[in-house]
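Just one chain follows, in the form predicted on its own, and it is written as structure tokens.
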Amino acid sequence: MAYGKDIKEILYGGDYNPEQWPQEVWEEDMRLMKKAHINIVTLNTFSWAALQPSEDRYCFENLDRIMDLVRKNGLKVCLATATGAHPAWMAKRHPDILRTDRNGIKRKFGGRHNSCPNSPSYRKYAAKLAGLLAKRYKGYENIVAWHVSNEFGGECYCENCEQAFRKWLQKRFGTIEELNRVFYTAFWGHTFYSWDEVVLPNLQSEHFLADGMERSMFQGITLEYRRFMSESMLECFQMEYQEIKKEMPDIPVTTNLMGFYKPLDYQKWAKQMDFVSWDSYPDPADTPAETALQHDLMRGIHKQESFVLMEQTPSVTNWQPYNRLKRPGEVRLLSYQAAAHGADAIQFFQIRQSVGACEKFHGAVIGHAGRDDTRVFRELEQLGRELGQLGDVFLEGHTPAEAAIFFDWDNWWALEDSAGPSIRMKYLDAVKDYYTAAFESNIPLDIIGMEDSFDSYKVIIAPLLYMTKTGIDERIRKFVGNGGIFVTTYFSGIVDGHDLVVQGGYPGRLRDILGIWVEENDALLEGEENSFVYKGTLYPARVLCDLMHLEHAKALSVYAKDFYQNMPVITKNQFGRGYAYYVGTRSDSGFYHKFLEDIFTEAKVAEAMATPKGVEAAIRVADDREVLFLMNHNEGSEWVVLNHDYSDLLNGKEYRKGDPVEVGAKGVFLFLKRNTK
């Protein structure tokens, strides 16, 4: 469980930075946090400069006072290691700590995400600080978790990284001959004769700019560098993790992730974390499905276990072009949506609003006015009161999903680094197409990786499965053969794990499962469409059209025009006791809703509840308790007819099956399903 087994309440709070304030403000903050029902603070996130003002001097006295104050006031602590931004003296004295960008330009001190993950100096000082903090504060019983660094991210192309990359490749591939094979260096005469001839793939070497995008001439080396950089940063997390565990082995350790963050393979990161935490900052234009998808990803990368919502804004962000306020009820709605999809703690950035620098206009629990009668504070006070009332009713609860969607960072990287067939072909777009259709039908979904078990699912959807790593086809073959339904899409089964094309015809290793042969791919221009009829309705074919031939499959629909008119576009193949579907183009939301409705009906996958459009129904099951979340994302009230007997967890009212309930605009209901046996 996130934050440990002994926590029997929903933790509610956020990032608190008292080092930015005179001490006379601290006592007022304690009063205001109590009034808002806050019970946890994240401390020490960016204090490295204050804690270590010089090479061998450490100053913990101010942090001591802060730690003692929050303990005296009954607050739990998620203690950060402060290594998210290195001190200025360190950059001056140890320039190896500074990153080099993709243009080959070495940065100076400033900003965040500016420490080279392969810098000996960074690794030395970061590990030492984490260990000193753990040793100093291990006697504080109110520490419930450790928070390493902050939002790991970015990349580096310095000499230290280049040397480390060569060693990493040598360990990974063993011989220079194998390296040349997987990089396909016979193309353009790129053969390497020794390891020290390998250079980093950036704008000084294999990368170039085209149509405003950075592209790669050798995708194999680019893919490996993405893997290497993600693992380099993970090593930095593990280094601090190990220092903490030496002193406090029983306290869980995390770092805050960032949803669909492309540079870091979070499926690998999650295996090294005691629990997942993440920072949710939806764009105002994001749909409820897009926000829910990110929550489900965070739950999925850690064995479908609960997570911590480490950061969200109480009101407004500061970095978007237009920083729109959250409307009345919106922060409550988004908080409960996070809980519905697996969050066991609801936290904010920040507790008190900064007075300077780039986040001075970012929202906070306590605004610049310092008052407790603002709209934002009143809403947060209400939410804190409700969460306290709920206790542990859904803590450690799981989502009862019978369907899953594949997501894989290697696929994401390799597909979008590929030279062709279309720059419009985006991995996340394809995932969202299918997820959104299921979400809007209230079908619970898990997001799974290539190594996760398939056993509990009736349906697995793998949009744009461009890369088929070793063994994945065998696992899909077994899943379908045993009665499962597998759905994949255009441009799938194309390459192996090294981004080398699988010979013998597309879709490569999936060909027998799908019962088709794809001969060509037609990339459509912006605004250009083909079309097809499915179940009597005409739908568009966009972005890419696979030109395929039937082998064992049958066609469910065909293209309506062009020279490939009447060629299959959607196919179904019986394989063993199950079925494999192939959708050879990208279509619109109407098609995905109808298509998945048919798939889920065939597989007998049930919705959580029937609701009007815009009203989300989600379920969490904890022990023998089933909690239904009803969340209205619309601007007006909606009526929902209940499908079981329920007790309202917030007002205690009892409801019978068939009773209608009115869910107000941005409103939320939490129901406990009553046992009617």
Second form
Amino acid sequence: MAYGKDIKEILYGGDYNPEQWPQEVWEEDMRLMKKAHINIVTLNTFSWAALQPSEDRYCFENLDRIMDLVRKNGLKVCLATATGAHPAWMAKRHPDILRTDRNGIKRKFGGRHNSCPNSPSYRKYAAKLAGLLAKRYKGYENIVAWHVSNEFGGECYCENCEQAFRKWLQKRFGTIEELNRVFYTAFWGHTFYSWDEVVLPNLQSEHFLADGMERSMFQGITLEYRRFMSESMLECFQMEYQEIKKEMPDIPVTTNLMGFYKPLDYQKWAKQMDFVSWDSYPDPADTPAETALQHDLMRGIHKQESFVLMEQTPSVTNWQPYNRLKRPGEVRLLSYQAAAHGADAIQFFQIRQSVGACEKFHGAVIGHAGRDDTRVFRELEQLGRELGQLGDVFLEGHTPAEAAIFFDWDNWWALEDSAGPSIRMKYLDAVKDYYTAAFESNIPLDIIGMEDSFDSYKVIIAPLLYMTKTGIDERIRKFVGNGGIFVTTYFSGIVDGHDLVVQGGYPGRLRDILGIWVEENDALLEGEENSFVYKGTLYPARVLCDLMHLEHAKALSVYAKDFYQNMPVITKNQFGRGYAYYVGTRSDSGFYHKFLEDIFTEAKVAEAMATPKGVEAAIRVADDREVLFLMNHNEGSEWVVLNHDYSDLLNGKEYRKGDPVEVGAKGVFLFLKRNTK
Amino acid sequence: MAYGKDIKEILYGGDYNPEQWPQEVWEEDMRLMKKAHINIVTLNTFSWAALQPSEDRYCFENLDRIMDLVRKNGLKVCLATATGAHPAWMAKRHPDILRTDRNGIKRKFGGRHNSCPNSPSYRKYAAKLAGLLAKRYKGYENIVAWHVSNEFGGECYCENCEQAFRKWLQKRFGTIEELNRVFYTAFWGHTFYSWDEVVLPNLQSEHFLADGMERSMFQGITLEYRRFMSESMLECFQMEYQEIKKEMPDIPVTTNLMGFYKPLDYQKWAKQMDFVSWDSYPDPADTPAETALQHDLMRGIHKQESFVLMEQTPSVTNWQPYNRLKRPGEVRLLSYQAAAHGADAIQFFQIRQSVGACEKFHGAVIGHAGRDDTRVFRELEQLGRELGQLGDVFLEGHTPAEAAIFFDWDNWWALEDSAGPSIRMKYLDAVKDYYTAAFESNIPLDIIGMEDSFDSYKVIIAPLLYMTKTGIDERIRKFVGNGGIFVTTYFSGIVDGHDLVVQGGYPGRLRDILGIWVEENDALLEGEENSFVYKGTLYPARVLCDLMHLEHAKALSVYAKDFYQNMPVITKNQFGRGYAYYVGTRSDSGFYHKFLEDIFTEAKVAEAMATPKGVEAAIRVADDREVLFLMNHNEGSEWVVLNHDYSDLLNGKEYRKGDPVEVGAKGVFLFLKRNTK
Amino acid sequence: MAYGKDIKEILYGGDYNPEQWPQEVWEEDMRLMKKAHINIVTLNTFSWAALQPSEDRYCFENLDRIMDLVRKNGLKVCLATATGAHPAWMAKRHPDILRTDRNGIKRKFGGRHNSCPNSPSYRKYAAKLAGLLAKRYKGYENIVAWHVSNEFGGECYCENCEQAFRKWLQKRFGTIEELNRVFYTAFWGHTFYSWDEVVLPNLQSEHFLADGMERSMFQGITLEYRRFMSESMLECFQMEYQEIKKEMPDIPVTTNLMGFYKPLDYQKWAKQMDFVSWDSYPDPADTPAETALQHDLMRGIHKQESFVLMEQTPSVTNWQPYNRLKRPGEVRLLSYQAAAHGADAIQFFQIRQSVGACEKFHGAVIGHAGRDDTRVFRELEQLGRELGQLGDVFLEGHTPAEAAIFFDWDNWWALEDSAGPSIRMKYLDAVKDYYTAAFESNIPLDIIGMEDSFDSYKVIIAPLLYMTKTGIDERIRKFVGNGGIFVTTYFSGIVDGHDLVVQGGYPGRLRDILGIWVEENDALLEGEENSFVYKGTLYPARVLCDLMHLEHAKALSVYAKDFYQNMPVITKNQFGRGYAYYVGTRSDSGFYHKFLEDIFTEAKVAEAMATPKGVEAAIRVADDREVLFLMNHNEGSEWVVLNHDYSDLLNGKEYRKGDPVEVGAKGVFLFLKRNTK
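Shown: the form predicted on its own; wanted: the form predicted in complex with another copy of the chain:
Now the complete complex, all chains and molecules, led by this one.
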């Protein structure tokens, strides 16, 4: 729902920090924002110290001035609660607010993400500030949303967290016997006899550094700590949320998420958020698919509803090792790609570039030169103008996906905390393997959680479904039984929701569905490969080779060599009215393209528009309007043949099915599909 | 002596942790063990928390049940004292038991290897538990050995350790003046005026991180700390040992060692152990020689007596970066290789695979599937059957070595703690250079310590003998004087037992024996090489080039280039009735093969059987029986021509000298040499 | 001025630590030093623990003996104050003397550089010791200088430092408002309301590890901490300085610096030192230019006066990863190179090699063998003889530079602490680019600070002048306006002295001088390159590409590709009677050679002698004597044609202009230019 049904335009703007500037600059900022067609600002993100200069004193005058200024200038506001970093005086006076790091070292004042989520002082003062802000500004009709804190993240290992962890475990497991069972403490004699013997897992206790990673000796404890820490922060979000809702019950509340951010289980978070917003900072090495995948994930965690692109850089980041400029057209392309995948608002960090501290070289709408004739400003101005033209044509639109990929934070955590079989076995790699193949064929996908409905999908892909929590197998069983196609991979079905191995043979609870028994898993050394032939082509087998036996399934391909030569590597099992596939190794993109093509054909997934490599065709459907985004991610222009009659939404030009269109480098077309019935 | 002279069979089994399982699983385990011909289990390794649930309460009922069960099923027991990891409640109640890390950060409860060896609580409760166990179970005649703690290791830097270190130094050096002398504190004005000014060397004091290593600024202090820490842990072993011996004086006591484990001076440890047992976990990249070398070391530390292979994985580890499956036949091959080098028992970690915590993906006799038809189970069953057939044919047998390699922990520590001349100069590399050349020629070697007898050897090789402790030179002098051949290398004879340089010219105390003066040591940069010609072939000179002058020695080869072109690189000195060789640089395997071949020929070391590369021929002699182990480490089969008349111990077939036999990939033959006199 | 105008010979010697040796060795040392023509020793460097064995007791008897011995033997003395490492008892009794590391962990006794510069105990006892020493030894007429402490360095983050930092900030900024302004605390709401809320920036507060570096989130705070820590240590130097001056006002006082040592702002330090001395330990990978550059820097920080080479190794270091021997002739070559660039004394660490602790494998005049016939001793003896022959021919001579390079510690700190645009953008790289090109053309350069006079230069090069402190632009404006040539580079003129961006367009305060506006900076990815044509040759553009617009300047070259193809990359601007050049990217040595050749030609910088690559020709002018040092850094001999009439200072031979001379590998000629007028 993004900013909500009342918003009938694509909101366009970004983080604005006038508190860093003398007031004489503000008026110039207003002029420049208008020129750039900006209609929304996110305010107050880091003003806690300014708003609360001491224990009992609050000071809203400057914010009043800013709020009045932007209202006067017709800007909508996404109002932040300013709790993303606490004041220095608070750290000095209430050191419980400071975090303790993974070595057990108590931090001092500094940075952001710096408040312990279980600090009584933090919880008290953050909630109070949110409440005071809501009370004071509820009369501002231009507030379209609240923005709690900023980019929640990190972790803490202090004594308050340890106490809270013990309470949380007690509530969750009830008895110490059950705790010992799920933590598998019989191993190494770690049996706990009382709750207060439990310690947080960090580098002082169960964790250690190896292979460049922090590893755990008790994955069950680590898994619970991850759940606990994600929930602790979510509670902080909720506390502020509730304070705001008391005053402004109808205005949606969000916080800005970060895509593939491992520490926080955003699927749980999104349930507590009115809408999702997120910050997209692709690395220069990221593929278009990788960026799109994160948009789809952010859409997926909130019922496939539209979201807000809360932050992106207009031109350059400052914190990457090499901060490459976004090329001409690139910010426009990435903005439309976000929209194509569900964004209803396009916002930037930041409106005006700061002149000090660590983000002073991060790009901005208004740079250090303060000019409106820079390359960046001109591109943003053009984009703003276009978005204005588009009105609400795709707002609240949905993605017409018939296939879905499972994504699950618990699975991510447990899989990558596992000791063995291979440190190169990464969850995101497996997800990207399948997503990218579909993306490059322009097949729309939903990214769904374990608890989401499977009803609307013909195909569900569960890459590396290591953890099968209670009930998921039964839901898959029904899905396949009813005619669905299910695909999963190597090292799936191994453990339950507590990271305890499902006994009796891999893939555990999925074994009957897949019709196989996986006897062993062979981790390949760096550089080592096996291979297999699928539909006449030889593909590599990498990272891990599952050694499996057919029970009811058929082998679609077998390993080409080593002692498991001729053992199955890809299997297909009829289960009820559907089919379950198992891909027992990691292969290359050529394989995933071919394999998914066959799967989608078998499942009768709607054919997608054909485009040259690097040209993305994505669809959003709003009411009865189907909008096609045609986006050229390449460095040169490409020709595409249209598969329907379309109207060009940006210049009104009409096209017929079969017409060729040239999409320039980094170019974008938005086509409205014409009803040809 | 391994499990002792009363054992007339090869014991076969492994670590068994029934405390992780409900009792209904135990009976199935008994059935499966019998099927696999298992006759020994190691029990109780990590049960401290179960056995002592609180300060004053002990609870042996479950262990009673397990002990009765395995006795009833005819299994022998290696009974562990369960002190390898302390209980959580103990850590909470007696925090002195927790270690402090190299940064000075006190640890919390977690992991294993977690007890401070100088903790009063640990020493009290560990010894007490060992005593109680011995008292309770002394009536079990199926106990063949006691297994104290588990894989002693790690280090601690707490205040108790610091106090103990000061006392230890006082006892060792008597006066503060002597301490200052051996620590060379005049350097940088580190003079101590009282014992309590001494601090443990760690990252808070004399250590720092550089070149990816922890380095020391006062090597003398670091060397003493290493000795102290190894001895502190050894005292812990001894405390438990004594408690057990009070009750069961005739049953041998061991603890499981770890081969090349740097922190513990196993040569000192083995003197206090009734027999040696160790855990062999070769890395996939290890050569057969590297595995054999560790077996030989483990044999060598206890008077060349046979030992127990206490742990190896049946199939796969879980803690390596890439956990490759042992290939078909590989576990059998590695088991026989252990036996060929002195093992009298073959045991696995673990009998049944755990379902939780960090070792859940470590291989086991009984895997997660619980089946007896897995590849791994079938291989183990076959191996168990074979070992049963072999009876005691090689038990207590010895290795007929005429040559030996020096190995010394003090030298390892001091050499690699030295600042300069090259971080690439590694002790194990130098040892492996020589060992591998002999191994690949099937020449049996003993690995001996500085205090062991030299009498039975024709050749002694002392790679990188940096440290010459008091008396060693005199013993070498006698050995060579009496006709022995002594070989040493670059950077030898540099320091005394306190890491103080022996003045007057390198190689110090060895100078007269070697007949040379080494004036300088040139460290080669990464990728840099010199070279030399030996017996007509050009070989590389790497890592370090000693620049030396002949005194009485002859040059066998000279450097080929650089400003020290034509200076000697390999020398030979007649000393008394023997010869002393000096190899002033590190070369490649081609050189070591040729060089040792010449040495062995000169020394009239018995010729070994010729085998193709990768096929190992090793001999054990028990009473008058000589058993030849023929082991093919290659991926394909190889032909070997027999050098004597033999009987095949596994199938009874008779062979004549000159007969060719085909050894399959990973294949093994055990031949009994027929008396052809 | 080095040791001062009274010294009419090149002093030659080094660090001598007789306290490590029994007295019987001392006499032998005297004999060997005489043989090597040594005439100066640095004494007492690490004797604090010996001189002050407890709180109230001092013990100078041994030092008395040493002082008498060396006086009797005609040696001059550079007398150290022994405060480079504190005594162990002091650390135990006064733990405030111990440093706290960047993680916030308090250190224990160990190492050197171990005293907190703001420790009251350290300041009290260090100053007291210096005073006592000066009082006791002021009668020794052979003391030619005092040497305070040793290689000041490192950093501390203890509470005393934190308190002192707050006071220092208060003194520096006066009001908390000004502090907030310069720290830019409006960003992330870090506003301080009282001085005691400020915390030291370290890994507990504003710093974090990324890309293998320690980075800061508030560069302004970090910059001030760097200034504060450098000054804190300088205060320690000054305290001892003043104590010495009370007793021996006429004897110069120094401390040994370390060239490019980032933590200490040596330009500020040198102002407080009577003369500069430094320790030169080139890495084997360093070019001759890199070594020369550091000599020139060390000369430049003290008004281009001559300095003392306080330490170099006679043969080998011990602390590098691979400690390569200095080749025959190399120590002589490096000694003359130091002299050519301003050294008036040549000293070694160390006279006699220690036998214990971490520097026992560092080279020495007298090695472990104790012989005078080693290669190293013989080379040093020859060098000592030559230096004796040379008398005072070049003492106090100056370098006739007409061009200068800016070097500024604040700029170094701020630039490399900046977050963005590229971690590969390094200050020293940029400085070396230009220095090396001039050096390889034998053009003498001065390295000057921001506050030094520009008057004597025709060309000033300011590589990567990121920070333009108040006034520097005006001084450059005058320099160029009066006809000077100014060269600067990419990412210059960005910030003011507080690391706050100069608004209005880059390069900020330099914009009018350079006549350009830099709109954007594109960081190139690893391996990425652009290129440009300069004077007909194509050169690479690396690391960073500035995208700029001409205002008054002319483009000398443009980018060859990418979206900024044809934008200027090198510009030239007439400003007043001079010219200002901007090089908007980093290129290769070919470019810098050609570019500087053109610049020097345009500026009419005196032509230098032509030599083959690797042969350095450097000039020192003392009174009316011009001495040419001809130094062959290559591995083979080279021919040089003389450009004047010369007398060979070492053998008296006369040469005429046009004569060819052969300079052997590592060979050196010292020529006195004959007055040919």
